[in-house]
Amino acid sequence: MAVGIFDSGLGGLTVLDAVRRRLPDLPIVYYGDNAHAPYGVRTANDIYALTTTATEKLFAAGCDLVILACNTASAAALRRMQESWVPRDKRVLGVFVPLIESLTEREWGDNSPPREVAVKHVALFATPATVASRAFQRELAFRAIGVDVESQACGGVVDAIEDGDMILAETLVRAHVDALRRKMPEPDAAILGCTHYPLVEQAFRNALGPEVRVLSQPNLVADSLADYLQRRPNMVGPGTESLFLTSGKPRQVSDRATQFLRRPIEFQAA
C-alpha cells in the first residue's frame, strides 16, 4: 500500500525523509519532475498542467493519496485540482495547511472560525509563483485574524540547490532575508515556504537571528499525514513498492539526491 509524494524537483525529498522517519513501514512512490524544474517561475496554467500529469503517474503507480510536496504546485494548482480534476476515489493534499495549523496553534481538522493568535508579524519566503498566488494568505485567513504577512520571492534559490551550488544558495538566502527585513524589520516568525529550503534552513536561521521562530515543513507534513492516515486508512493505495521516479535523467537525479540525503537513492525514468 503506497502513498505518492510529488515535487517539481528534489525539494520534496525533505518531506519524504520526514515521512519515512514518522511512518517507516509505509511504501512511498516519489515523483520528481526534474525535466521541468523549477516551477516557481512558470505560469499558473503551466504549473497546473505539469502537476496533473505528474499526479496521474502516481495514481498509475498504485497511490490513491498524493502529497504535493511542492509549495508552488500547492499554491497554483491544488485548489483547481480538488474542485474539478481529482477522481472521487483519490485524494491530493498540499503542504500549506499543516504549516498554518502549526503557526496558528490549531489541532488537525479544527474548522472553527478564524481568531486572534499569538503571532502578529510573519515573513514568508517562497518562490515567485507561490508569492504571486497569495495562497498562503488565503489559507491563513480561514484560521487567523490580525496577522501581518510580508512575502519575499526568493528567486534563484531553488535553481542553485538543484544545481548543487549550496554556496550560491546560501548567498541568495542572505540577500533575500535582508530584502525582507527592509519591509518587515522584526518578524515574529518566518515561514520557509518551499520544500527545497530546509536544505539551506541553517542559512535562513543564521540570517534571521535566534529571536525569529522559523517554521519548516517536512516534520509538520509528516505528522499531519500520519494523523490523516489514522483517520482514513482506506486512502493508502494498492501499491506495495517504494519507488523513485523522475522525468529527468535518472543517473544525474540519483547522484544529486544521494548527495542531498547522504544515502544511496536510485531514480527510474517515469
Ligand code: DGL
Second form
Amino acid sequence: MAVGIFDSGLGGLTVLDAVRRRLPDLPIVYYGDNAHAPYGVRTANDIYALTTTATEKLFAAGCDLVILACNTASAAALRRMQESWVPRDKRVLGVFVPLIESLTEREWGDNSPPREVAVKHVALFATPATVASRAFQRELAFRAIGVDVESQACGGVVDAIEDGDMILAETLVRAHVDALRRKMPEPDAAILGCTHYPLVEQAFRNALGPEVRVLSQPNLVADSLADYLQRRPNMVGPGTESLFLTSGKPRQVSDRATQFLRRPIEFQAA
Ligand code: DGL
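What I would like now is the form predicted in complex with D-glutamic acid, since the data block earlier showed the form predicted alone; can you produce it?
In what comes next, the whole complex appears, and the chain from above leads the way.
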C-alpha cells in the first residue's frame, strides 16, 4: 500500500510533508536523485532518462502510483512518459495540473473550454529547464484566457538549497524577484514552480510583498492526491513500508532532510 514520491533531490520533501499531514496512514516511498541534482540545467533527454530510471526504482519498491514532485521532470519528461513509457497497470502524475487548476478556479478534471479568470498577471518562478519547456503556459492555455505570464528562471537556487546554504538561496531569491519585477512590475499572483522553493517561501513572500498572492504546491498536490486516491483506491501499490531512498550519499542527504523537515529522516542508498 505505498505511493511513490520522486524529486531530483530534497525539494519533493515539501510535498511529502504535506501528503503525510493530509494522509497520515499512507505508506510513502520517497526517492531523491541527489547524485544527479540539479535537473534544472539539464537537457530534456537527460531529464527523461534520469526520471524514468528513478520511477522504475519506485515501481520496484512496491508503488503503482508515482508522483513526480519535481516541476522540472513534470515539465520536461512527464508527457513523453505517459504517452509511451508508463506500464498499463501503473500511473505517473505530475505537480503542475493541481496548481493550474487552483489558479484558474477549477475543480479536478474540469475540462471545459478556457475562460476568463480573476488573475491577470502571473509571475512564474522555476528552474531554467521548466521555464524553457513552456509547459506551464501550455497547461494554462487549456484552462484560461487573457492571463499574462512572465517567467523567471531562478538559476542557482536549487544548488544552494541542496548544499544547505540557505543564506545564498535567500539572496538569490531576492535577486530573481527583482529581475522579475523589472519585466512585470505588478504581478497579482506568483507561482513557486519548483518544489525546492517552499523551503525559501518566506524569502519569496518578503521580496514580493503582501499584495502578491503566492501559490505553492505542497498542499495543493496533497489535496489532489487525496482526491485521486478516493476515486482510485486500487492505485495504492503493494508496498507497506515508508522508505527514503537516494542515489546520493545517504548520511549527507539524511542530515539535510532532517534540517529541512525538523524531524529525524533516515535515507538509504538505492
Ligand atoms: N524540485 C525540482 C523542481 O520542482 C528541482 C529541479 C532541479 O533539480 O533543478 O523543479
